[in-house]
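Okay, so here's just one chain, in structure tokens, the form predicted alone.
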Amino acid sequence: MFFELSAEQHALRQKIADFCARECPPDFETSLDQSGVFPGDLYRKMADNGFLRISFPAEYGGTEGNILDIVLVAEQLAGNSYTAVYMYLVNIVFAGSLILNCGSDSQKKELIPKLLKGDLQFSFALTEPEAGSDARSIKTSATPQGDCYLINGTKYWTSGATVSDYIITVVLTGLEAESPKAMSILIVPAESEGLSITPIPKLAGNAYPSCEVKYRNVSVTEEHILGGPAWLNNGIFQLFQTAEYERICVAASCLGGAETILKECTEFAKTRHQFDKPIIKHQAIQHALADMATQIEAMRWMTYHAAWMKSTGKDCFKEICMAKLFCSETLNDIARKGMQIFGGRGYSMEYRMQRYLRESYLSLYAGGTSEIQKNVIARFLA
């Protein structure tokens, strides 16, 4: 099996690296971590450089890229800015792919071109206070009233809700809450009357807020049903359309983050002296760096392999879940190793390593917990 990137993909990766060096230098994310201020201008610059258009058809203003191109974008952004990569994942990989694959013709024609130009932002509301990994246990409902639907309930961990134009919301619309056909997905304008949005303080990533969103008789019409009225009560099947994209891109973002940690640990080990020599000359440090490099190579091959399988139309849900599981768990292990290499300085807020550790924890939950990935993988082995 051969995963050599094309000339165009090498050029894309270099273009993103140049963009990040210019717009997301090493201390950029540190300043966001300290201020918690959303960098709206960065999102616009990502759009102006064409990064939002890569995975969409030309008819909507896209450049016809595939899933491996998306993986390369996520990997490079994650190596430089936690905020940038999650803006990209939520808007393009989650919301964008959902609208592209499941939206009606009118929804795609209206929303996707604006999204790719950076004129629209989306957030995605599925998780609730009592429904996380068990998505079928959601309670937020949309009940018909005349020509409209009234939404009531509470969503949790809705990333980007305070800065979004639309909140893509998963609700119950059927009569039987236990049936998968009870779910529908609604494209809810963020300025709708009855919406209340409150940011949730987090361990990291507060510049791109995750929010509690309360719906109190929020009114939408049939036009707001993702895919149109024919998809009422079939939202669970639409959700399946995005699970693979979400998980493979979380794996890619873990890969990018791990690469940065290794780079900074290697540079630090060359300049930090203990016992009259740079610590990179000590075997314990050499072994730690060797382990990290080996783990990262395995992360890269698992992620690229899964993306290659997806791009060629092969069944690859197992491989994608394996990549997401391995990469998220490995990123956390590498971040802990990084803290050990930096020693006491890693514990200091003056160094970025403590932030990398804090940021790494989200990967264990984003796209489904490690336990959920193991459940899925085990089903393929039974």
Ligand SMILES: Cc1cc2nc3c(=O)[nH]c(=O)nc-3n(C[C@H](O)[C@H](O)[C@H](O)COP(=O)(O)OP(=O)(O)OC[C@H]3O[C@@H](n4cnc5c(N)ncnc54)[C@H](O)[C@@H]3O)c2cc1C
Second form
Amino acid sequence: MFFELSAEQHALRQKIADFCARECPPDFETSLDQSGVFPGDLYRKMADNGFLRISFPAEYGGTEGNILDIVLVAEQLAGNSYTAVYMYLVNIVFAGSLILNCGSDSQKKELIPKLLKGDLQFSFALTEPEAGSDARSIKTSATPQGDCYLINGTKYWTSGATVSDYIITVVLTGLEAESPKAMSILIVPAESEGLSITPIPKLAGNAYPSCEVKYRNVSVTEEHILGGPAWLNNGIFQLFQTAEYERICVAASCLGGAETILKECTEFAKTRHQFDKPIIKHQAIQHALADMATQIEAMRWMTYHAAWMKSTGKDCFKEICMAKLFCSETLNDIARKGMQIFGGRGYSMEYRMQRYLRESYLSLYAGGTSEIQKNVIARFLA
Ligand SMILES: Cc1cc2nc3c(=O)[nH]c(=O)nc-3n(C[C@H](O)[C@H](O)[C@H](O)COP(=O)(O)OP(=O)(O)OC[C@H]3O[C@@H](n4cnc5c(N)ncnc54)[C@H](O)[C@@H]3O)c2cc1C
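Same protein, different form: I have the form predicted alone, so give me the form predicted in complex with the ligand.
Expanding to the full complex; the earlier chain stays at the top.
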């Protein structure tokens, strides 16, 4: 096995690091955390710097990168800005890959070039108040009426809904009692009549709001079905296509977040003195840092290895779920260790460590909870 990054990948990593140092350094994210205001120009700058194009074919304006390239983007962005990485994940990794892999030719030609230029944003609405891990229990429906479909129901936690142009919405298009249920994915224009969108106050990341979205007789046509009319009732198969991209990139974002925490803890431990010496000279602190560095090494190899498997066409859903499970749990653990190293300062809003801890919790749910990853992994072992 050979995992050396290419010269281009090293250059990509450096380019994103330089961009982040310029456009979204850690204190920029702190100000977003305090204001809760969406940074529209940051998204535009990410597009202008070409980061949105990386994993797409040249015919849509992409630069033909592979999954390891988007893993590197997610890792670097997450090390600097939680808002930037979640805008990237929702638009490019969830919505963009869904349209690329499952859209009709006309949907791809119409939507992807605009997405890559930063002219369009998307959000993805699967979760509902009563349907989270059990996605098959959704109730939001689209019923035929003449040439149209009328959507009714409520989605929950739809990230970016207030700032998106389209809400990619998973709906029932068959009877609720049917098994298996007929589901479809609709590309719903966000300005449609009958939509109401309300941000849900959350623990972190309020600058990129996650929302309740209500649909009251929202009307779409056949051309809004992802993949075209032939995909009516087959949305569940389209959903499977995104799970791998979503989970590997959540793992990568945890890796980036953990690297930043270790860096800041090491700097802090060198400058904070107690008992007449920097706390880094106390063995307990050295061991905590050594544990964090070791955990990060394991996170990196699990994530890169799973990405490498995917890029070479190998079956790797189990490895991707393992990477997502391990990296999200480990990021949370590393953030808690960081709080301990910072002592009382970790608890102060003047330091970033409390924000890193709050942010770490999302990765435990995004792309499916830890328990759901374990259920999937266990199925491969049985
Ligand atoms: C900030 C944020 C942003 C989000 N953004 C989006 C988005 O953009 N679009 C979207 O569609 N969704 C989004 N989500 C929703 C996210 O995908 C769900 O939170 C996640 O799938 C879990 O669903 P749930 O929260 O309803 O928990 P539940 O499914 O109710 O789970 C509650 C607990 O029960 C456990 N559990 C449930 N079933 C099982 C089982 N079979 N075996 C073992 N344990 C089980 C879970 O692991 C968890 O511990 C977001 C969530 C958050 C917090």
